[in-house]
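As structure tokens, one chain now follows by itself in the form predicted on its own.
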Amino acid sequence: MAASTSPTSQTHPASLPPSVFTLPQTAQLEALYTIIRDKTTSRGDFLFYSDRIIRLLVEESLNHLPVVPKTVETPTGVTYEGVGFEGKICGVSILRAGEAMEAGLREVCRSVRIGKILIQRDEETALPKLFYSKLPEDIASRYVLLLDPMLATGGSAMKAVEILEEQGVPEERIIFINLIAAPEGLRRFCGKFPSLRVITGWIDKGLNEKSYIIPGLGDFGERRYCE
């Protein structure tokens, strides 16, 4: 019997904002997601396979950075007309789950600077509120890779982008990277920030009555950091 090549939960790309990009939906990628979705997967395997996906996401995000012509000389004495990245980048993780994506970024981008943002729900207003941020001083001149593994309603991600814009980062210089996204959150997020690009590994069916991503994979932070 031939292997199935159609993903089980991926939303049709035509129904999504044009600024959303997914990883190639291969059988290998779906196998990786099947492992990390399984509630019986050990913490060690969850770490290993989610890290594999994170690295793929970081690699894909770099394809969306602008480049300029660059000429180098090879060891054979021949010049090569290539390209180089146009500007500097940095990562910003939305705590705490976003920290899990920092290692994958560092593996791909040597000596990259990384900032952190902590956003939690305000008990009085029920809205996302900034509790802590530490960002590179020159962040306004960099391309920012915003890291958070899950995009559900989009509230925390939108607050994080607002904080970056307050620091002078243009919307079009931000690339948001996540493993799993809900269509509702994507439309809300991209509707507010249409010039910002989103790189996601998988788009799930939607949100349940508690605003949990379905089928999802549970609490990413808990599965990463708790035995």
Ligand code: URA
Contents of the next structure:
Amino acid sequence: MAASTSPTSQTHPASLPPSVFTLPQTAQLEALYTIIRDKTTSRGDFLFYSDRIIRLLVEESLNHLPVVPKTVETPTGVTYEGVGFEGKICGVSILRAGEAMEAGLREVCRSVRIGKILIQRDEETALPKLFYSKLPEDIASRYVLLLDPMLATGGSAMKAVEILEEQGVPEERIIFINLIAAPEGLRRFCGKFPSLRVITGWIDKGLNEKSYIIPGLGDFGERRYCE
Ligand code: URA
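Take the protein just shown as the form predicted on its own and give its structure as the form predicted together with the ligand.
What follows is the whole complex; the chain from before opens it.
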């Protein structure tokens, strides 16, 4: 039987779905976000401070995974009744921005398997379309940490979850990890997939007419990969 987990993350305002959890909204965390939101922040600082937030998000998401009772003997010869991880995990990054979160996941979960999904807008239908995916062959038996730093309309995230479900991953085994989310994207995403969990660092005000998150931080990929 799985022992209970006790996430430290906060639940959201009542208007947001119960499957959404934010990092504790401390002044320290807000200072990190202030740096990465600032348009004058250098690429080096953007990398450093966004990586710090990603690390916090990965650690927090692991708090949502189940554990089972596990007994060990310590070097003092005493038995310790603790817990161990219940199942195997893998990461799946939504390219290209999600790739930036892979290193943070690897720092915490050594030799974790990581898959990739590339979704782009289909110019004919204007809908998100799968262009490429490479996923661990045993993904259906793993917990999946789905990585995408910016949740705007939720279109790519929803398509990615459909692809994971087609591979046999149950919705409740998916944890979506995200730096900044727009409330409208969160509602759409969690409305469609109520059993998956979202761990986000910050929920912003909304979207502008170009579907950028407001206040946001601009284009995450540009900030991260371009000088
Ligand atoms: N992707 C980004 O990089 N930024 C946004 O504001 C929304 C989506």
